[in-house]
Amino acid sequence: MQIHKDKELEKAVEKIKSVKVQGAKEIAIFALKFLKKYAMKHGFGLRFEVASYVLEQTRPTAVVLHNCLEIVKREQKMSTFDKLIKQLETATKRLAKKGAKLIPDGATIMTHCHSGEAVATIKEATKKKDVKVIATLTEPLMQGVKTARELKRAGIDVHLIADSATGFFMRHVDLVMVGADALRVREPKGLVNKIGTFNIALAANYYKKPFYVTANSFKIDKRKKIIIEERPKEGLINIKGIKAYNPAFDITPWKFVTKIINEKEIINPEELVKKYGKD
């Protein structure tokens, strides 16, 4: 079987690859639905395997379609699509529902990139509560104006800054609450989120303002080694004979995180690599 001739799966690949589908959440699930689909019409043989293979190489960083795939190899039922989907569905509310309560009434809350979790936590929060929140731009692609849109339409009041000034405005938060792309609790240890994650904890740290993550069970990362998505350097600048780096991702160390919240409990980062960093 020539991969490159299979057009179903080139389409899927693209849309992740354009970040059409942003979030690891949401591509776990997008993958699952095309999956689903795929075995349905090709069962769960080698083309299935490699269809798979591909679909998480695309974007190597994140851990849930990886968790889930796993589980799908494993089980190799249809029903295991529709149950990972609803578990992943339903994981976004339980968790807001947790994380809702550690943001005080009247807080300021900095957040970074787009998390569809870290979203949803806020909004909860403003159910009983009055909050104001400061989102990144999230350079190169600006990932923070579509969080900004979200919360607007929700009628939260929120201002856009550049990458560059968190630690300008830091001073003038309450908390900081982020999504997450893996919890490592192998080495290298510690929160891996969209580039600028590690500044902002740094900032935070500095600041003694609380760093605060959301994640659903599934971002549990004991992978051997985790791969760091570089992405085109045209993605960050395009000037003919110079060089870029372009990461779109950085590991911060759990010193720097308060708290993880997903939606079975709210766990410190030390007790989270104790119970799962083992096996």
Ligand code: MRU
Contents of the next structure:
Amino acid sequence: MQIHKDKELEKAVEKIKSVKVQGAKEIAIFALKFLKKYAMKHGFGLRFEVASYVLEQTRPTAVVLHNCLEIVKREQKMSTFDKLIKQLETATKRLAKKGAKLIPDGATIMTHCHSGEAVATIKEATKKKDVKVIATLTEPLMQGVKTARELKRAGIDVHLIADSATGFFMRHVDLVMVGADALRVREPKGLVNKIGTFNIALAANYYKKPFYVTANSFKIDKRKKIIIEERPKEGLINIKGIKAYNPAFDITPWKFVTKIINEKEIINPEELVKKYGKD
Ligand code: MRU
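Other form of same protein, the form predicted together with the named molecule, not the form predicted on its own:
To see the whole picture, the full complex is given below, headed by that same chain.
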């Protein structure tokens, strides 16, 4: 089978690669919708397995799609796609309600990159409370702009800052709220999220500010290993003869995370690792 000739798959991959579809949950939903149509056309055989693998590897760090595909492969039913999409969508609503309770009235929240789950939680809080947001630009792809636009559209007071200014502004914020690509309960343990998250967590720890992670339970990562996606140097800077590193994610050790909010519970990182890190 010639994968490179699979135009429909190529188109789907390109949408994810170019970050037209972004955010761990949105990528999973997009891929599940695509794969449902794909399975209806081609069945659940080898061609489907290859397409699933190709989509999963397009953003190899995030774990949601991986966890969903494990279920799809086990059940091999069309209804599984719809069930998983529904679960992911419902999870955001549920965790937003839980997480909003952690946000005090009048709080200034710092967030990083674009997380649908963090944005939903902040929006939920503003139904009853007055909050302000400081959002990072999130270099190099400026994904924080999407966050700022969404919050502004919801009538929330939001300021964008350079990624390098997070330490400077930390003393003015009441809490940090970010999303996640993966919650590692096996080595290397920690919160896997957009590059720069670790720096923010260090600054929050210095100023003793709570650091919350909104992440549905499909983000619990039991994979034996994790690949931190390294994007092309040109995506960062393009100077002839100058080399560059451009990793897209980092891993924040759990000791810098205050609580994880998912659709079922608000949990400490130590409990999360104890509960899910065994098998
Ligand atoms: O929509 P979410 O909450 O699933 O998105 C969360 C993320 O994908 C990560 O926070 C990621 O690092 C942001 S990059 C778009």
